[in-house]
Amino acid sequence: MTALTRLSLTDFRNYASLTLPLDGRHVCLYGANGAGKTNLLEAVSQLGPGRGLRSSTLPDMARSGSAGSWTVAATLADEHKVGVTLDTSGGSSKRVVRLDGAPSTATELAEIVRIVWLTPNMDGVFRGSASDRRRFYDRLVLAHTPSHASASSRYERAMRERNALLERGHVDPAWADAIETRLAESGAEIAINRAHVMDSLQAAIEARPEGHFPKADISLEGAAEQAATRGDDFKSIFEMLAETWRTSRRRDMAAGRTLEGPHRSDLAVIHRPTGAPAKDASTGQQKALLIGLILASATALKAERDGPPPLLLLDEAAAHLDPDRRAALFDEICALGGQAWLTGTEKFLFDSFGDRAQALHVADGTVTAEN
């Protein structure tokens, strides 16, 4: 199972050097607030794909007054050691893989540890913006295909382009064909990986059982997504775009930027016990749908790749959950197969899980074992 049974962090946040022997159940790490226990959740997103979970830069998690580099190391549950560090030498920040003591990307690690979170932060997203629900959504897309990041980077840098251009108000179209065919070859594998997970979503979700967390009805608004999910090839959404964004240069030049294309998409998302809109729905069932995602898409993950489940980073998941649904997320979690780790400020949130978790009290840089 993916399954944490060591950690290690040097000079990462408030952790000048911690190690935490793990036991492989699920981690509930309880204190008060501001001791570190979203610090330890960032820390494990670190070994996966992307900025980690609270999208800080590189040096942002290097402890006040280290020498300003940083290390977090594991050992999984089935041997593979594996180790992020930001090597601050020559002047740069630059992110250092290693797997099993020998170089690597972040890609191949993304291969051995997949990892789906849920933040305080996301409890707003039904409510926000389409740039926030992108966001939310490409987290989980990066999860399944890390190569998602690469597209949208290229995508952003050809898009940066692009938009320069256009504020020139004057636009050569032979360079805007080549920036636009770069950025219509990335927009295509963006809309293509998008659409990919949404099949795989809407599939775990139907495949999860009735309960405390609403199942929900999700579509992309986009037109190269709803092409994607049509089954319409690379070749015809890369042609889609760059149409688009040919016959469409004078009006951006008028808006001095890009104003079709996938960055604009949208994820929509119905709660299906009353039919309404997410937006629409209580900040409670706002809640639960949400996590309802998180869990159908640890499932997706473990189905997608027939083997084990991700792992589940929860800060505050439970708080605000009252106990039959405490109950009922800790047995949804259990029955994933593989490893969560929980944060809350008091231990009893955690009870429901009986033996099956192990308790960490989280105290100004200090982390003890309660059972």
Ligand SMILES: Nc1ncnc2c1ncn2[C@@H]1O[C@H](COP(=O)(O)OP(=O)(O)OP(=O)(O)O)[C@@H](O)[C@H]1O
The other form holds:
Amino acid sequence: MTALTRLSLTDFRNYASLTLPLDGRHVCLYGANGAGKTNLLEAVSQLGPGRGLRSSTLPDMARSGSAGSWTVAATLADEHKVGVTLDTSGGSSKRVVRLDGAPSTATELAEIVRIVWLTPNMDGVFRGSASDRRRFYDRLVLAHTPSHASASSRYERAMRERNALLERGHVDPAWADAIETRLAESGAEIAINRAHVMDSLQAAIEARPEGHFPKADISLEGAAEQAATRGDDFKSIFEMLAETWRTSRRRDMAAGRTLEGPHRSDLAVIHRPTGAPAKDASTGQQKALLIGLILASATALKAERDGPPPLLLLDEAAAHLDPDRRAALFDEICALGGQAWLTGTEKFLFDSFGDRAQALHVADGTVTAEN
Ligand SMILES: Nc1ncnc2c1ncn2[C@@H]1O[C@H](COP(=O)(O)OP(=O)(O)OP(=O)(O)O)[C@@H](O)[C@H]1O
Ligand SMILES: [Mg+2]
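Show the form predicted together with the named molecule, please, because up to now only the form predicted alone has appeared in this conversation.
Let's see the whole complex now, leading with the same chain.
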């Protein structure tokens, strides 16, 4: 099972040096505002691919006043030892990954540690912009398919090159062809990743119990994703995208940017009990729907690989739920297995976990276990 039995931090955010007394159960962090609870979840999120739970830059996470490097190291229940360091020696900053004492890669680490999170920032995702939803969904895709990160950065790089070319006002066709080929390769990969995760997510939504966290009907809006959902192969999606961009150069030049492609796709979400778009649901309904989606994503990760359930990081999820929903959430978390990390300002929020979780008090850069 994926669970941390030890977590230690050096110069990470407000923690100079910290080793958490973990026993492998779920972890409930409680303490005052500003105590450092979210910082701990952010530290755990560094063990997964991407920039972590706050999408901060690597240097931002270094403790103010420290030399600039930081380390997050953990022991897993299966005895693997993993660590991520921001190394600032030699003038540059680079992320260094270690696995069982030897240098490793983010990709190798991603095979061992899977992480899904929910933060208060995501609360507005259904009402927000398409780009908010795309980012939210791509984060889920990344947890399933770590190579999604490199496809996304290749796509963004090629997109910047194409936009720069369009801005010149005169497009050299051979040059544009070359850029659009790279754009279409990474774009097709992105669309296929998104569609693949959508399949597992939909299956996991159906498999979840009816109850306090309503089901969502979700789909991807975007020509390439829809083609991938229909089962079109890489080559035909690649050709479709390349053709789209080849024939829209003049229009895109007038607009000053690339108007179509997977960077414009959206996630459509329907609140199944009412049949209405999620953006029209009440605040509480949206939160419950979001929790349901995150739980489904964790279930999908477990099912897809027939592997251990992921680490689940839930920042301030408990505070906004009534006691029945809180108890239902904790029951679902326990049924999922793995290890969940939850935060809240008060210890009583976690009472219905009983002895299925350990409570840790967070105050000013120190963390104490409760007996
Ligand atoms: N790079 C940094 N170096 C030192 N301290 C930092 C750094 N970044 C953030 N902090 C401090 O960490 C604290 C915030 O921690 P965090 O967001 O984890 O609090 P929290 O316990 O989650 O609070 P809340 O209940 O309000 O969400 C703040 O006091 C902030 O000043
Ligand atoms: Mg917080």
